[in-house]
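Only one chain comes next, encoded as structure tokens, the form predicted alone.
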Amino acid sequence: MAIRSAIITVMIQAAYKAAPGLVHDFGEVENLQVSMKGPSDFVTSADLQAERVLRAELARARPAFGFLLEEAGVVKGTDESHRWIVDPLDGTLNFLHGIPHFAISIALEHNREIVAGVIYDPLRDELFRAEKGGGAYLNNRRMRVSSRAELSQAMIATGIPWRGRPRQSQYLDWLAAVMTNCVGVRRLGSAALDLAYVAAGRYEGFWEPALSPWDIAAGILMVREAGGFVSEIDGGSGVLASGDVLAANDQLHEPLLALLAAANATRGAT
């Protein structure tokens, strides 16, 4: 069995504590209170309750650490070098429609660098975890990105910008380029799980623009610790700040980067 550090154990225990409430509410989704944060952007009572549980559990274990929470925002801690980045329910729209594909995502940031991450799919009981320098694991099995080296054999995941989000026409150019060159494209509705699946070798790559830090923080570390590469869609290094993410195995990151850049260039020429 892979050895778990104290900090990863804290994160796993917090995810396990919040999960039963989500599973219960998923079975009673028609009774949940739902409000809108923006076009196609919802928050449910399940999100809020899961976030309260996660915050309480993490704060109990490490009371000095700060938080960046999807619903509650920034909570400063007395230890300004450490911050939890938490998404209590990644895949809320799936959750609301009874689609069994969502996850809890927890990352730990130390001096602005992600050093630990946990993504938990409570319906499948799949626990993805990673620590900087310690590798990435699915339950107790070491994860490694896919070894496929040809775009023509690659399965690529993506996220489609919601109604009201910018860059939709640019996204369609990217999608057309990927569809033309890869074996298939999947859009399952949880960026955290998309990144975890790249780390596990289920997808060869994933891209999506304009995500939030809580969507991607844990998954970025997992892909890198599983041997993959993560950058901005244009190749930059400020992924967490911009939210424009391109993640892929070590063979296909550069070809995907070039493919998306070519789509941008074609768009600029027309």
The other form holds:
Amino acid sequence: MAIRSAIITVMIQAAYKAAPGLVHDFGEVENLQVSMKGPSDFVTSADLQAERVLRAELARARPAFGFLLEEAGVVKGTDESHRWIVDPLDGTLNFLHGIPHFAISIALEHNREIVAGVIYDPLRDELFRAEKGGGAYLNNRRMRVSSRAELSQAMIATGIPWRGRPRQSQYLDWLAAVMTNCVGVRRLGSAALDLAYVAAGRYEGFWEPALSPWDIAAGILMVREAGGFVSEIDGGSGVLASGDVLAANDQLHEPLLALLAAANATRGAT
Ligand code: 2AM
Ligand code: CA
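Right, and the form predicted together with adenosine-2'-monophosphate (2AM) of this protein, after the form predicted alone?
Following is the full complex, with the preceding chain placed first.
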């Protein structure tokens, strides 16, 4: 049985407290799917309710810490060195369409460094967690990134920039490179779970541009603590700020970086 610190226990309890509401509301989406109005407003309120529960639970346990919340934004704490980064519902579009793939993501920053992360998939009851220097776990089993070392055997997850997002033609060049060199590409719609799955060795890698800190903060730590590497898509180190993520197992991070860079070079992009 893995040892859990007090802080990760607080995060897990908060996720467990918010999850039943999300699961219940997800059940309602199916009924609303056929109504004239559709489930959009309902999903927004499910999202907000989950965020309220998470915020209340985390604040109760550590009243001085600040927050960066997907819905409510920045909430300053009296302790400026600690900040929770919370996505109450990652995979909102899946949730809205009745697709059972979404998660709660909670990270803790200390002096601007991510020190703990929890990603909880309530429908599969899969709890992913990591602490800086303490390894990464899936439901109390130690996680390790996959050992596949060939791009030709690699399953790569991604996120496709949707309507109105920048860099769509650049994205198509990246995709062309990855799809022609790797064994498979997946786009499941929750960046938090994509990163958790890289940590768990299910995917060899994941890349997506222009994500937000709450999508990726917990997952970045998880991949690193599971022995993988995370950088920006061009290899830079400002991944939390830019949201341009490339995560992979230790053996394939470098080859993927080169593959994506070559795709840009072919196209003449900088
Ligand atoms: P969200 O579900 O919390 O919004 C998938 O590409 C990632 O992008 C998800 O982590 C998702 O987080 C985020 N995202 C934000 N807006 C999106 C949109 N309109 N369509 C798809 N994904 C979106
Ligand atoms: Ca999100």
